[in-house]
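Just one chain follows, in the form predicted alone, and it is written as structure tokens.
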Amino acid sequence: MSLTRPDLASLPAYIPGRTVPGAVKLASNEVPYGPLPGVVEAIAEAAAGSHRYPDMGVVALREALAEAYRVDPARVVTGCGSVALAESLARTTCLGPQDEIVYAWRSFEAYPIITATAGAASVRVPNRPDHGHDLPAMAAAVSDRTRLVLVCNPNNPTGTALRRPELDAFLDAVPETVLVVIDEAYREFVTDPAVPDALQTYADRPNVVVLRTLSKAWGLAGLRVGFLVAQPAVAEAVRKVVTPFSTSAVAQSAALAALRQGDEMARRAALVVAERDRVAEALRHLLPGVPPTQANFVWLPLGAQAAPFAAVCEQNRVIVRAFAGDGVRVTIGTPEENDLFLAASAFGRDALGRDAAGLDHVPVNNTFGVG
């Protein structure tokens, strides 16, 4: 007899981006510029009191987030990254296999893991041919068993973003008895004005929860700070299932310091966006099907060639994230790192099995002597 749940044997493990000594890591959607000013000092100061438990209510940070995003602190819940809060939402809404969680696929790879660990049933809705969410199909997939719908905007790993008219229609179609989670982990990199800020546009709907994280643009990936904004009753319920003390004292102090650097965060995000646009344009000479992206990464829809392409990149000292059978996600790094990736991409021509002529036009500043 197994000592653990038998259904977990078929559950895929979450696969993080790898770090390889001597190689550039463009696999985990991290920002490349280091902590924001004041964060390291705040960490050091908080560490001196790390023999004490943190504030379990996370009062100061919740109030700072509420002020920054103009919401009531009672509606804010923090957690160990936004992924942990998504897991808490699944536990808050689902009781077992009779309950369903609807999400697009491919989307954030943690969604099926979260669903399975909550004991619920996954309902995966294929993305459109342009790699974006098929919201009408997702709305049609909602049944009387659906408890939660996960909408990733911009979508990880494809970078595609949903615009307001389609989101408006979707939210109007979903019953108010179903909780809709809009996961905006990459919101700070959005430049398309047609892509709505869910906190400003939808957070007042009774069945909408908005997820955000300080891991990406705010540069706190290693400290794990995420937050959600929901109606007070939903937020209170989520707080009951969040692991006690899961937002550490060091993480709380670092987050408060980071939030005081909003202008610097925006400046750095703009640098990433400029590089994102440059890299995406260069890659379209290689692969015309590269979709527009509103995140800090680009998606290469390489299908069966994803793993061979990633292997070629690794041979040329660049680590990207391959999703076998689907594509490759490439994080935007510094200009020098991005140039190294573009140069490595030229070596991927054979792995792609495509006419490589277009790669001759990829603009690369070949600083590293590759190619």
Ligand SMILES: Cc1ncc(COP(=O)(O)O)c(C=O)c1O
Given for the second form:
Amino acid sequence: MSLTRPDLASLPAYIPGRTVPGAVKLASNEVPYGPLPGVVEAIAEAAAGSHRYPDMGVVALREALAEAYRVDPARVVTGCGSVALAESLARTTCLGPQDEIVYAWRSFEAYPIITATAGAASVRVPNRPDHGHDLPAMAAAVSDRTRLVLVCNPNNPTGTALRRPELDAFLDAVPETVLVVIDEAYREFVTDPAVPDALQTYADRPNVVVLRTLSKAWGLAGLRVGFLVAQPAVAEAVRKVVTPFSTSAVAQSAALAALRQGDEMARRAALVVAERDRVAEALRHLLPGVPPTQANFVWLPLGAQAAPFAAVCEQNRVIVRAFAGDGVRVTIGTPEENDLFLAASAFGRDALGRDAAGLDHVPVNNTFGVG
Ligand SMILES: Cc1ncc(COP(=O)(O)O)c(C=O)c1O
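Next block, the form predicted in complex with the named molecule, ref. the form predicted alone:
Every chain and every other molecule in the complex is listed next, the one we just looked at coming first.
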């Protein structure tokens, strides 16, 4: 007789991007430029009062978020990263295995874990051949057992983005009794004007929740701050489920300081975007089928070659994220880090054999000047 739930034995653990001393880490979709100005000072100041509990209502931060995103603070809930809020949403909507959560696959690897730990059933809808969500199929997968739908835009790990007409049609097709979460962890890197900002476009719909994080473009991954915007009744229900005090005092202060640096955040995001477009274009000369990306990472659909390719990158001191048998996700770093990765991926392509991988025949040394 096990002391813990038997279903957890078969549940895959969340695999974080690895940190290897001496190697460049392009595996966790972080921004490489350090905390925004003022954040470290705000942390030090808050740390001095850390013998006290934080403000459980997160009032100042929720008000700052509400002002920045022009929503009512009553609609904002913060959490220990947006992943914790996704977890809370699953627990807010689902009671047990009769309840289903619909999401695309492949998508954020936490979704199946969140679904299973909430005791709910996963309904995975395969992505289209272009690696984007198949929204008509997702709408068709919604049944009277569906409690939650998770839409990841742009999608982690494929970088693909959904545009307004397809999202409009999808949201019109899903019954208003089903909560739809639009997870916009990478919103700040979106440059395609046809990709809607869900906070502006959809947050007033009664059954839509928009999920955002300060971990990516805002540079606070280590502090753990995410937030959601929902209708007040949904927000209130989620607040009951969120672990008390889970947005720490230090995290609240750091987030407030970061939000004062919106221009600098946008400047850094633009640097990442410029590098993303450069890296994606270079990769298209090296590897087959690299999809367009609107996030701060690039997806390499290498199939069976994914793990060996990542191993070659690691031998060349670059840590990328392999999803074995499927693809490799590479975070955009500084220009120097990205050059290291491009050099490593040229080695990777040669090591795997161009013909075996179905790769084209661009001469590697002439492309990047690496031998
Ligand atoms: C799509 C997506 N949602 C949510 C998260 C969670 O981010 P955090 O918990 O750091 O806010 C991530 C992190 O990788 C992500 O890729």
